[in-house]
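Here you get one chain, nothing else, as structure tokens; it is the form predicted on its own.
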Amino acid sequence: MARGVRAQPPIKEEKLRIGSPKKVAAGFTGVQKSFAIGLSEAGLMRTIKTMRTVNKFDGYDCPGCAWPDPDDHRSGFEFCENGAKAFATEATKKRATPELIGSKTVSQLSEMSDMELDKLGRITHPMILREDSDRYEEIDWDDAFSIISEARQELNDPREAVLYTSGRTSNEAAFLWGTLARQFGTNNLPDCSNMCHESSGHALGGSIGIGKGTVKLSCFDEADLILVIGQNPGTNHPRMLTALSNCKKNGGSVISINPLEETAMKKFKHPQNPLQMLGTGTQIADEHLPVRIGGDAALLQGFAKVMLERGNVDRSFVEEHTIGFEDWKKHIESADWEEIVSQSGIGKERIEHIGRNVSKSKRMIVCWAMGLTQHKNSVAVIQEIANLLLAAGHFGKPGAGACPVRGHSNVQGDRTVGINHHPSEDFLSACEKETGIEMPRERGYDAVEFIQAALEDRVRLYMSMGGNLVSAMSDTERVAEAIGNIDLSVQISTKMNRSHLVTGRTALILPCLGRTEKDPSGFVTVENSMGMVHSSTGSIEPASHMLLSEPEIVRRIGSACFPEGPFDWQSLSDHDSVRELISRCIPGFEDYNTRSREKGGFYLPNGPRDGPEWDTTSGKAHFFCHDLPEREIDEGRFVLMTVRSHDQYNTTIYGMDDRYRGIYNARRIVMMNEVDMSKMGVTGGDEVDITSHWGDREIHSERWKVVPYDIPRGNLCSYFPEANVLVPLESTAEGSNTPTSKWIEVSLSPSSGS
């Protein structure tokens, strides 16, 4: 690669110890965990003003995931282990300066490990990577925007500038990075959603005329069942545990389905309930279900097939309410049971009894993250659960609906406020009205796209507004492939990562405020995974003078680039004047600047939670049917999946173990049914190559330590983002095009050890 850099970190010697699972999420050691990290980073004080005020109604909004707080209260401690990881190296005390950046090459730069990028701390002052060098070095401000005017101006075409966004980004922030995306004449607008709950908005979109979740936090108090499926709640989203064990404690039911039986499923000790951190802890699920990879469809056809045998149909809701429910009926009853059993690898009793519990539910909430979306008919499963939610009513009623969990903080915001690569024409014609900027009509690229264009020497210009997109995507090497082949790569970032150091030709570091932090020009908002968007205020001073807020920067780039108009960026002075604008663009933003100063926020509109009412073509929800996919691999194949540590947020790595797995001191490891294993003739920590196979194309990945571990036969387990490099970038979702990162078919053979 150019410059000498690495993708992908060399592969270092690991010390793998294999443990036991845990078997209680959170207790004691959550909390132990959540003030040490605090101490050793942000040290006591500005620990203590971190926890105090984090998720707070006047506080800032963990930049961890998007999991929501309660509408009406706000608990002493509003925060878990992994949000405390979050905010706490955000406050960190490293400090990552122009000079401690510039002493080593990007090259030697890319030897470090993820992990140890992270913590070389906050970046401090704007930096550039010129052409002509391998280090970074300061530069100013106004400079560096007069940079990227100079590469807008030398675009041939508007459609080779991409601007990429993380789901870290405030409304404020995105709304204007969209406005200018479109000012400068593109929708090229990829972000993370691409990978992660795209597959989710579509399928629901279609169903049900909203691409959202439809359910409120209290829902789960309320709810009779709640089927989580694909997901790891004590990792990822881990407050979601107070939630479950609420529907628990108020005589509900929760069944785990997953090819891993995740700790947090087990039992969860409340960090803030004494008798639970002194007993044994809350039962989350009654049941778990060891789906195989890529086998829910079939699972949740046999539920319905279940269901239509027994009557449990609201034939009142579907007649009102739906179409296509006759077509779903002939379909689902001509389902085959054998293909059933033999794809879920459950067997058929046992998908009965679940099944009953399903048709019977009153008030169902269905739950599902990344192990549905990211499959090649992830589209497909999505509408099955919309199908079953359906048949039974579960919509405009509390304690039931659909609840796909977001990941990161904003995600959804983004997406709300137009971080779309393909735009609704209302939307653009509100904006064109207001901005006097003429929008583009022409669909954009989401994050594959841009990928394959500019693997094609079609992208020029290419912007980040956070994330890090080498590490997060799928295929590694192609992707740094196509990132070198840009002229200008910029990233508004507040940590290092490996993103800044695969760069284009020529690379700016632009450094923005992170949310614990003072802003001048007041609060910012974000929306939750249920719609809810409400105001975050940061308390501690910025980590330098220098920096400055993420909607300040957009406002400056397209000052610098378009100070003739038509669309005047130096009006917007501040962040209220930011959402006096996004409220007359769009709907169910009316008294923007009002109603975000409200305790809590407000919720936006949501037809099938509020209603329930439908925003499609005909105005009701729609059945879709979906014949079951093939699945048959090569013989002496795997389906490999991935996941998250314990120890990391996306593809931010805090640490090496992951405690809840009982796997420590190593990351690069494949997890194996041991009856797999004494078949291939390895035992545990023994080292071995993967390889990834895509018609005839084939990706190869040296050293992977093997740990035995509860998971279907011809089922792996390995984490990302180490395991991306395997996931072909073609090997996407029909449908949505995100990339199927749990659905790789892969062989093993002994580690060459080169």
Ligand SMILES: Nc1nc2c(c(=O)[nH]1)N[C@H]1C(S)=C(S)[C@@H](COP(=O)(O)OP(=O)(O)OC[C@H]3O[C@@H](n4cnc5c(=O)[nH]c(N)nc54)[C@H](O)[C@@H]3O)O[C@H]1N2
The other form holds:
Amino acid sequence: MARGVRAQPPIKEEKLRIGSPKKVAAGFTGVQKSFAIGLSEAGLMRTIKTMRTVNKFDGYDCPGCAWPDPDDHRSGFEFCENGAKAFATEATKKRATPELIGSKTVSQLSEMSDMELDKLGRITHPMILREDSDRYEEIDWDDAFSIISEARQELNDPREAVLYTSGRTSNEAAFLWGTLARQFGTNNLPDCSNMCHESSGHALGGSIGIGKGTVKLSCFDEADLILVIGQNPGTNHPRMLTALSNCKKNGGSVISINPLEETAMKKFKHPQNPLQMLGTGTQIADEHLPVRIGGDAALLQGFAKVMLERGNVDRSFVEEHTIGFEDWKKHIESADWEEIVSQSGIGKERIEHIGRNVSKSKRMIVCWAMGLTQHKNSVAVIQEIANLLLAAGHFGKPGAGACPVRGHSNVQGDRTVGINHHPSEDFLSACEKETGIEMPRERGYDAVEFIQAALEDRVRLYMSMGGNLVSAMSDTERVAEAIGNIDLSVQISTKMNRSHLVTGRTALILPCLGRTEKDPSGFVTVENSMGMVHSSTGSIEPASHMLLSEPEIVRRIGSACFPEGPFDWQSLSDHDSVRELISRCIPGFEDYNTRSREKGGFYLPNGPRDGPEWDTTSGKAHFFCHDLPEREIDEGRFVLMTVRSHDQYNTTIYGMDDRYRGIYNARRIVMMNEVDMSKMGVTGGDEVDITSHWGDREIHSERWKVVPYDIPRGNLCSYFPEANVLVPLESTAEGSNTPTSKWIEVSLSPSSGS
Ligand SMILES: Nc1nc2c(c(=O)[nH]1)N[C@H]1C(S)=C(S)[C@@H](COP(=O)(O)OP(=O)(O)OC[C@H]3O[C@@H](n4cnc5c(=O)[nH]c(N)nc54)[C@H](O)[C@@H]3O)O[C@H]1N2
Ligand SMILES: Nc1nc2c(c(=O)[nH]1)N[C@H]1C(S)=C(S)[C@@H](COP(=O)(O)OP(=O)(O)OC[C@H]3O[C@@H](n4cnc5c(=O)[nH]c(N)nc54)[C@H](O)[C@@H]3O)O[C@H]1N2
Ligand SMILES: [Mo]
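Target state, the form predicted in complex with the ligand; input state, the form predicted on its own:
Following is the full complex, with the preceding chain placed first.
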């Protein structure tokens, strides 16, 4: 039935207040906010109990981000303001019961904002939206599993099934999820990393033979130089600030490269260090380079030019470990300074000055996140980082290396244990041997390919392990159209979001335990951004007695769909038995059950870090030559990037403020340079309509309030998920197919809707 559901949140009146960006991050306000949020949502006892165990050796892994904890010790509280928000939103006392959800049609529910949907509380029971209805109702677990099994039987082709994963899910659940997809007969396993660090994995895999970072947390103490590129750690990885300030304490320097001077990169007060909270805070970035959006490739080539001119190359490392250096050298030497300066927006002298620091460094770490991975040329930019690190021999020694800073707390682990739409032959044959399931070899869909297939009516069954694909993906309205073509959609979730409303003809909600909750099947495990696998144990009472753990839900879907085998899903009696299976399928997980019980867990092997050794076809690391990208845009247009505010976790909106940037009470905003504003004749708070341009296609979006901001001219910045509607589905990164959420060509016009 046509349900008239909104794919985008309704535009609500927002009383925007523009303050000034904060000079210092965290400190007292951070602590105060952490407790206030916990208390208001979860109550005193649950807050105290949970906050005492977050990120402890025997506690739960904070779902806030993938930043690691110290290997050998834990301070009193290992959390940050945003970890506290993540906890509070999960441990909330509010409940989204079938009565509450069923009291409204899905169309009525879609009139709520994303924040209001989340604040309905924890989902308590399995629910179904039947094909002939527009309201959810309760359903038995067994009936829900039978419906999935029937939908599978009705597929004409296994490729009509798609299983999405969001990176919060545990290793155990993810491994079973991948196995289930492959027993369906498909590698259609899109996941949030397709929109996130896919470009990093792709680039590093080619350059150094592993798609992961090559540093440990302790390296931050030893580095003499750290570049932080395209990342906002104060909001998104606050615990990283401790590592950066340790580098500074030990005499190292930090350089920030970002179109915005993000607050924490100025000064930081450690919220768990009473002495520092009284002082003025540590200055983090020694230099800030306000690069233009998409200007990083040029900037990095500029640094490389300086390094080559000064002869600061580690010749013996290059000869022993790499191929392609001479070609790269010629390529860089021929790069044009004028183009470098115009693309990056940074003067030649400044680039030379920082380039000299980069050249002199004996132990350099380069960190990056979404500011680099969500561009058309992302893979090329990240390979420029690898080139720089290789030329100076920054691998296989402490204090140096590549550090893609992951987002979701287990996005890296999910990949390691098989959430991959193009898995390796070694992995598939090992799983085949251990499970008896014939593994499909055909490459599956990534997130963009999934939507394209669904738009062409080639998907009939879609299941989602967490996440909120409808809001997280680019091109919101087309995604909604695609999902509407599907027969059955299934969300395994803790909280309501738009993906529960924009659904297939029939939809199921399967509610699961969160990280913080007691799990009768034992602890689960996760892998942090630095390749360390460790346990996570919840301690509070589950939100409802009906909840099942994620691995248990997958096990029961597997049993319902494949009662005859060959794989005995019933035999997986607890999470230990899943780990036992993983240890037999994936190298590096030997003695998994024993080692995950050790304090702090264990590191997975990493060739470039531990050797250096290179798992590439040539057995060496590779230099790659990339021409600078085409950066011309039409006269009068802007480049828009979409970022997170301080009050959200991806598509979960906690509140309406972006405290560090001084923007309050509003999310539908666009930050703009004041010179551009006066040229256009707009002032702060005025509303504009935004149109994005992609070939012949135009997408319009109404009523965005202008905020004057210190951002390079010609560049704009808005928040995701609201701005996702403007990102064209086909606009993706070369090689990784990641939506270009940080490079959207747009024009502005005075608002017609206000
Ligand atoms: N509190 C909180 N924590 C989170 C999340 C959250 O939503 N909230 N999300 C988690 C997830 S899944 C992820 S992936 C990470 C994301 O962590 P970040 O990557 O820090 O997230 P974004 O907000 O997208 O910030 C991108 C940064 O890159 C800059 N930038 C944009 N374009 C460019 C460019 O072309 N060049 C350069 N040099 N910089 C650019 C922006 O100004 C911004 O500072 O955080 C994780 N942690
Ligand atoms: N324009 C634009 N778009 C982007 C980005 C951007 O920077 N700009 N960033 C991209 C990035 S980096 C990412 S990672 C994606 C994020 O994409 P997703 O991972 O799909 O989205 P999230 O918002 O993290 O998912 C939140 C939902 O997960 C569910 N959930 C929370 N905890 C649990 C749990 O323990 N178990 C289960 N089963 N469910 C749970 C809740 O229902 C919650 O509403 O978005 C991408 N989209
Ligand atoms: Mo992410």
